Each structure stands twice: as C-alpha cells, then as structure tokens.
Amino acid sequence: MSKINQIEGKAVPVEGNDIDTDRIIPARYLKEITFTNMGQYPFYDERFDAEGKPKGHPFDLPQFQGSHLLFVNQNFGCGSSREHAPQSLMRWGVRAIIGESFAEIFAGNCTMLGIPTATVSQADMQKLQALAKEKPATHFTLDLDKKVLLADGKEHLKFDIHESKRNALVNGTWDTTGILLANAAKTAEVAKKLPYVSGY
C-alpha cells in the first residue's frame, strides 16, 4: 500500500459554506457506469450555462489548472454520502482538500480514495484562499507527519485532521479494497475453516 505524507501543488479556492454533493457533481451524471470520466463533471453546472459556455469558475481558469489543492470553507460536501463527489474531484487533479470543515461521510470517502482533508480555522481559510487568489502559481505543501501547510517552502500555518485517517494515510492503510485483495489467499484460507462458509 502506498504511504501519502506529504501533498504538494497549487492550491484551487472555490468559496461558500455548505457545498453538497449535488453541486460537487449533479445527479444525472451517477448514471454512468465507470467513474472513468468523472473528471469532466465537478461543479459543472456552476462552471456551465444552459449552452454549455463557462461562467468562470476557478476550476475553468487558467491560472488554477493543475492544481493538486481544494481550499473550501464551511460543511464541504454534505448532503448525499455518493463516491462520486471526491472521485470527481481527484480525476480533476485535487490530491487534498483544506477546509473550515467537512461532512463526516465525505471526509471518510475522501481518505477511502488517498485524498487528506485537512481542517483550519476561518479566519486562516480567508487568508489561504486570498493567497491562492493574489498569488496562485504559489506552491503549498501539506505535511501530514507534522501537520503543517507550506507556503513557498516556507511553514505557513497549522491544520487538523481526524488523528484515525491521518494514520491510515501516512501508514498506507487507506486503501480498504487493495488491502482486502492482497490478503485474498489468506482471506480463502481462513473462509475454508469457517462451518457457515464451506463445508455444510
């Protein structure tokens, strides 16, 4: 398993508290039967109108393309607990989201895919967000060992992240699926000696 301690990048800051689900990425596109092309779709009918022209969302300009950081405020990701939000977001290219704060559901999906979502105060936000606006070609670096954002190289400010996920991601076990299918023959050993599971 792959150990995730430190994100580097550009920072991408998209404003306003209580950004659900449905926005990150709209209903009519869970139809699809791969997250493949996910990528395409966060914020799309924010960054979109009716015939199809950008309105000039930052995930459209110039300056923030290439972005490995989310700057977010407020319960980011509430509403409905799909996958689909965080998968389109890291097809988009974001590898870790710092927020005032998140849904509980999202966060954990978030570290389910090896995506930090780290916690700061609002009054530090503002400042990362005007940051990233004045300055985008700025380069962070979240440091989940000491829990510490660089700005430029340089520490820059404290986060928090739920100590269980910051864990799971520096000790490479976020990943619940490719644990499960690399303990495969252990798991069919261990299925064999069961009574309810073979042999009755």
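What you are looking at is a predicted structure, and each value in this text was computed from that prediction instead of being measured. Positions refer to the first chain, counted from 1. So that the term is clear: the rigid core is the largest set of C-alpha atoms that superpose within 1.5 Å between two forms. What changes on going to the form predicted together with its partner chain:
Taking 2 Å as the criterion, residue 178 counts as shifted between the two forms: its C-alpha moves by at least this amount when the rigid core is aligned. Residue 187 is among the residues whose C-alpha shifts by 2 Å or more between the two forms once the rigid core is aligned.
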Contents of the next structure:
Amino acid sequence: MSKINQIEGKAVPVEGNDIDTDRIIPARYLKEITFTNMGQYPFYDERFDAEGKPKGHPFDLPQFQGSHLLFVNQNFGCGSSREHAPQSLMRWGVRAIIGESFAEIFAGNCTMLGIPTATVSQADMQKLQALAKEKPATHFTLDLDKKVLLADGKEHLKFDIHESKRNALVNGTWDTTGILLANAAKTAEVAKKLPYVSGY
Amino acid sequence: MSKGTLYDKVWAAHVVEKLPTGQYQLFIGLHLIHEVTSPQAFDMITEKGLKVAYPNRTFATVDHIVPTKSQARPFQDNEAEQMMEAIEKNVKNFGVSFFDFKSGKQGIVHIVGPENGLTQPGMTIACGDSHTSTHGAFGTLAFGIGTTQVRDVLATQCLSMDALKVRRINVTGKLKPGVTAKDVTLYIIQKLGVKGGIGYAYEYGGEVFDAMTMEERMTVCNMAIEGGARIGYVNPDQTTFDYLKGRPYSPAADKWDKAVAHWKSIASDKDAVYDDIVTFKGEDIEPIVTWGITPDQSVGVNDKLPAVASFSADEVKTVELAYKHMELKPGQSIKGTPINVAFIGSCTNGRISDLREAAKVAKGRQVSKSVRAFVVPGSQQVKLQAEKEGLDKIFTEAGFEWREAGCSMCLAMNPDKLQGNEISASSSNRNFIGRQGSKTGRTMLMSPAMVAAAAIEGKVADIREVMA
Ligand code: SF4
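What would the structure be for the form predicted together with its partner chain, given that what you showed me was the form predicted alone?
Let us now look at the entire complex, which starts with that chain.
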C-alpha cells in the first residue's frame, strides 16, 4: 500500500461552517451501487441551477481546475456517514483537505481513502483561503512528515493532524483490512470472551 | 481521561490489539447493514477474494430507498430496484440474515435492531449510517461508519478506531407537560452546538433519563450525532431489561439472569471519572422547533427567531445562509409559520410510542387543507402494532396518509420528496439544505406530536395550546 508523505498542487477554497455531507453529495446520487461516477457530483446542488447551468461555485471556476488541496472551515463533513462524500471529492481530484475542524465520521472515511484531514486555526484558514483566491496558481505542498504546509516551496505554516491518522498515511497502513485480518486469531479469542458471543 | 464509565468498560472488553498507527483494533459485536452503503463494500471484499468473517453477527434490512406507497416488486424506480437486487444477491452469497419484506421484520435499521432484541447492553455496534448512535440507548457503543469501514467489518468483524473522550450530560428534575424526548435532544444540541460533541461520546443521565422509556432514550441517542458526538448512550437499568425481555434475539429465559448481571456490571461506576460534565434542568426545556439549516438552529415554540448579531462572528455566515434559505426573518415568531408538508416517521420518531403521541393529537381533528400530511411507520412491526391499536384509522380519518415502513422523507431517496420551496414540519433529524429531496425545500424539526399539531393547524403550533 502506498505511503502518503506529501501532497502537492493548487488549492480550491470552499467557504462556510457546517457544510454537511448532504450538501457535498445530495442523496439522490447515493442510488448508484458503485462509486465510479461520484466525481461528477460533489456540491452538485450548490454548483448548478435548475437548468444545470454552473452558478460559479469554486469547483467550476477555471482557476481552480486541477486542484488537489481543498481549504474548508469548521465542522466540514458533518451529518450523514455516506462515504460518497469523500469519494466524490477524491474522484473530482481532491487529495488532501485542510480545515478548521472536521466531523468525526467524515475524517475517518477520508483516512480510509488515503486523504489527510489537516487542521489549522481560524486565522490561518482565513489567510489560506484568501491566498488561494487571490493567487490561485500558488503551488502548495502538504508535508505530512514535518506537519508543515509550503506555499510555492517556502514554509508557510504548521498544521495539526490526528497522530494515528498521520501514522497510517505516512506508513502506508491506511488500507486497514490486511492489518485487521492479520490479527484474526486474536480477534477470535476476544470474541469468545464476550458474554453475548458465548451465549451468556 | 475517563475512567470507570460504560464507555471505558465496553471499549476495553472489545480491544483486540493496539495497532502500530496508535489506533485500536476493536471487535464489533453487531453489524447492521442496509442497501445504500453496503453494495460497494461487498464488491470490495469480493475483489479481494475475502468472505464475511462472522456472518451470524451481521444483519441486513432495507429502508432508505424503499417506496412507502407500495412495497410491490419490481420497484418503479429502476435504480432502487437495482439496489434492492444487489443486497438480495449479497446476503444470499455471503450468508447474512436479511429482514426483507416477507420476513415481517423489515424497517429502518435503527428501529429493527432494538425491536428484535439484537441490540443488547455492552455490545459494540457499527452500521454504515450515522444514526447508529440510536442503539446507545441500551448501553452500547454504537456508531456510524463509512463504506470502506463496512468492508473491514464484513471481512474481519473489526475496525481500526481512536478512543473518544466521555462527556456526561445530566438532565435533572422533570419535563413539563407537552415536552418530549425529541425536545430534550434538540435542547442539548441547541446548548452544546452541532460541533460541541466532536471527539466525545455522550453519556446521558439524570432523573429525566431515568424516567424515560427505551423508545424515548432512543430518540435522544439517535441525535447525538447531530451534536457532533459519534456515540451517545444511556446506562442500562431495569427499564432496559424489561424492554429486552422476550424479544426474538434476546437471551433465552435460562440465560436471562446471567445476562442481566453482566449488563449491570458494565454500567458506569458511581465514582466514574468523566472528561467533561454538563448539567441541564428538565424544567427549562420547552417544545422546540428548528428554524435553520443545522439542528442547533432552534428555538422554543413561543420564542422569536434570534438576531444575526446574537451569534459569534464565525457563525454569522451560516446564520445568514439559514435565514435566506428558510425565507424567515430574525425577530419573527416561529409559531404561526405556515407549513405545506407534515412528515411523521424516521429512526428518530417512527416508533409505536411516537405514533401513539401523534395519534392523540390527530384524533377527532382534521389536517388543514393546505397541508400534505403522512405517517410512515419505522418498521413493519410498528405498522402492524399501530394497525392493531387502530392508529391507522385515526390518522386516515384525520386526513393523514398511512404508509409502508421506510426512511421516506427523512432523506427522500424514495418518491417522497418536498417540491420546490415547500416547507415541512418533520419528526426526522436533519434540516440540512436539500435533505428532503428539493434543493430549495425547507425543513423544521420538532417532536411527532408537534408535527401532528402543525398538520392540523396548517402552521407551527404549541402542542399545549392545541390539546388544551
Ligand atoms: S430514517 Fe433518516 S436518519 Fe434514519 S436511517 Fe433512515 S435516512 Fe437515516
């Protein structure tokens, strides 16, 4: 499994607190039984009007096309546990998300897909979003080893990330099935000791 | 760090290993699946050539996409039909029990687990659905997961997890007449905010919780996640044991005493240590209505909507968006806001006691001509029980539609949707933009009795005045 140490690219800012997963991906797209097409749908109802014409959402602006970093505010990804949300962002091109805070289930889902969820202060995020808007060509580097974000090669600021999530990414252990399976014997032992498994 | 809480005890009993990342491998005692978040997970384990490790610890149902006017197959919606066929194929191939339409046990995943006795104190419970916190009402660690994690549970019966902190939330005293468990949970979210619970499990306790029925406790725990807490739970007590006795998957009579002894042992110790404690007074809680686009944007039914300036600077954007979307104005009363749609149902309030409360309001009254009102029982068993009690007649005579079991307009993945900018009074749990199927649609969350009152009056009403 691949180690994820650095993620580079342009950044797209999406502003607002409490952006829930229904807004990231409307429920009607959850009817597809694969994730294959999800890249077409992130923020769909915020991006397109009733006739399907773009409304000028950052995801449609030319300067942000090809971005790999996403800059967000507080409690991003709250609400439904639908993995379709990070799947749609990832398939659109997002490789890392930096925000003020993340909803728990959403952040866990991101890690499972190899997407870091890094946090910075409100003041820093305001600066980052402003920089991405004013100079959209800025090339950012999220360095997970050093926990710093570079802008055009120069150290810009430090970020936080949940240590276990960072470990999983930098050591390439974020795809957990194999790791969990390796402990199958121990799992069976733990199960046997649980009264509801053994029949009380 | 918390110590001696139910959270600590149940967590410790389920840890398989500390993983090199610093996360813990946690055994999952009960895995519930539904049609929307499982097909990709089954595809993933098929691709890896894996089997379901503990097929008898996984149970499946269908709820999100099922039509509620008729359960006849094939569904008219082709995508819904495909989704149904996928879960039918998967449960068959992998040997998983399935509460399908014919079983008589079909319904919303968080309703069928408890009502069949699958949900038992001391378990870890995972489901690809954020409202899995509902099952915490029984003293379990129950939480929502994404599809890739569903894959892990299927393949290994384990998850890689971080431990949470524990916040004790006391609600003391007594609730006033007309105030329900839904109001309690909305009140807690209003006070602690939608982000307040991030990183925490909520332990609910105090006199108000001691006095609650299991169904009421489920309503509160259901919405822990709306306050940001992935887990919400109540310590098991006699109310819990009485509820579980005699249910299909509950421990048999000869094991009962041992089971109860175990359940008592996992409750939080008297001297348990919490990471945080907050206390509210039951008497302070009014019937609550949400006016915005996040579940913490709410007021008491007799309150005026808050001024934008009363919010902190970083909330202002969301508040302004909320007012714009809801077409409401600061200073106006929520009471009297006209509604177009009334929805009674969902995993928050689609249980028999919810329908009974709503039926008391509907009885002998008529739904306003301007309102489309419907009642969607949370499960086939709830529906059957309601019909035995004649609740369906009360509802239909009052002008409500009476439907088949499912999630329905809680998230509108089936044909039940708001149209255009219709505004609903809803007993569900999320007032997010677009949640009820129309991107300009508007949702006001409240208790099922308050929804029924709004349906009758054609506008948001105080249940106490309607019933006076
Ligand atoms: S009723 Fe609503 S919240 Fe509950 S499981 Fe169904 S869609 Fe989710």
